[in-house]
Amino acid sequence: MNTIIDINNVSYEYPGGRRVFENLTLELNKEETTFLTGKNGCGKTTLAKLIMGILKPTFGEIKLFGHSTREMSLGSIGERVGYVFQHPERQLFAASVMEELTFPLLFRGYDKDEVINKAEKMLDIFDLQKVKNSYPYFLSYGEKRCLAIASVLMLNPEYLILDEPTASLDIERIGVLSQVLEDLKNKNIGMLIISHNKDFIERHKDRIINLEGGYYD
């Protein structure tokens, strides 16, 4: 397998002297999905914001498709790793679910027909189309992060990193989701999920991970 994220002895300590890794290395691989466990706090949130460069590690080096992410700008990151927060609202930022779907991609000139098709079967998808026009921060929790989901997926990222996605989902909702991953899967798109929901993780899982106290087995 291709590596797509290269991990290497990265340490991170946040402001106030908490470190949460001490000399991590790891490979994440294109084609794979792999699950990142392990108990609140053990880190799995701050490594998915290292790899997407929201944070920079205190030592080591973190590459992405063969660049550090030192070099790369958040933008040029953010346009081939899709990532969703673990509070969706945190990504919502149009005045209308449509807006959300369709903004990024007619900034950067697509076609706005084609923009608009590829939105309306998003929306289909994740059972959206009876809140398209609606505000965004009106949704439900659920619906926030089904919004959130597609709105990334809308920019057809070649890797994936999902924070807790089946969080506040009901059972169809993560059926639903499910058959996403497994065509995204077919797609040979790589993915890192955070979860703790053991069924999901069983379902889609190739590879499982758990951190503990800055270290992984």
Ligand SMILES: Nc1ncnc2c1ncn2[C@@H]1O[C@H](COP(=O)(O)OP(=O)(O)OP(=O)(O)O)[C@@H](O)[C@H]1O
Second form
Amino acid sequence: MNTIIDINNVSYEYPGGRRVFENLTLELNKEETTFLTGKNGCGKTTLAKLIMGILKPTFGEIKLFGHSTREMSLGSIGERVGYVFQHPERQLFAASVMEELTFPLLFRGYDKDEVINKAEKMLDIFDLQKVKNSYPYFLSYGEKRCLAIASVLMLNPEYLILDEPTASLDIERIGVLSQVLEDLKNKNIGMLIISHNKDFIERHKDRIINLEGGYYD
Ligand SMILES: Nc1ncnc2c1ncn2[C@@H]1O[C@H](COP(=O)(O)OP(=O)(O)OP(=O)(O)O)[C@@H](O)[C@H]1O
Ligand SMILES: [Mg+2]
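Please supply the corresponding structure for the form predicted together with the named molecule (the preceding block corresponds to the form predicted on its own).
Below is the whole assembly, all chains and molecules, this chain first.
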């Protein structure tokens, strides 16, 4: 298996003293869908932020594609690993749904027609056409989550981290998301998915890691 994320003896303590992990060692493989489960507050989101380099380990090291997150910029990690936040509204910033999808690629200089075509496909897939011109802030929570997922997928990540992606989605939208994830898996995109949704886990899992109080199996 091709290790893409190498978590080596990591301990993390929030400023103020809350120690979340003690000597956590874990390898995540490309081309594998790994679920991260565990009780509220056990550190799932913290681990996602550590992998994304948003937080740095207090002790130990995390390597992405062979490089320590201490030495990588947030931008260079974000170019390769897509991260959908647990609270999608925190990653939406544009003035319209269409701009949310297109801006990051247009900013990077991609061809405008291609970017718009790609965004239109995302709007179709995630049933967001009717809110295309809306201010993301006013979308329903489920629509916000779909928009956050779609905007991350616009960047063609090599690996994907999804924090509670089915939360607040209705059954139809969970079905759409499942289809999207299966298509990504067929393209050998690996994923780390934080979830409590048993059916969803059962459908997509290659591997489950239960993270509780710093312990895992
Ligand atoms: N910024 C912070 N400062 C201090 N403590 C924090 C901070 N963020 C999280 N924590 C604490 O760290 C622990 C792990 O939080 P985290 O959000 O990673 O849990 P989680 O497993 O994602 O929980 P949930 O299932 O509720 O999303 C919790 O006890 C939380 O209170
Ligand atoms: Mg969380």
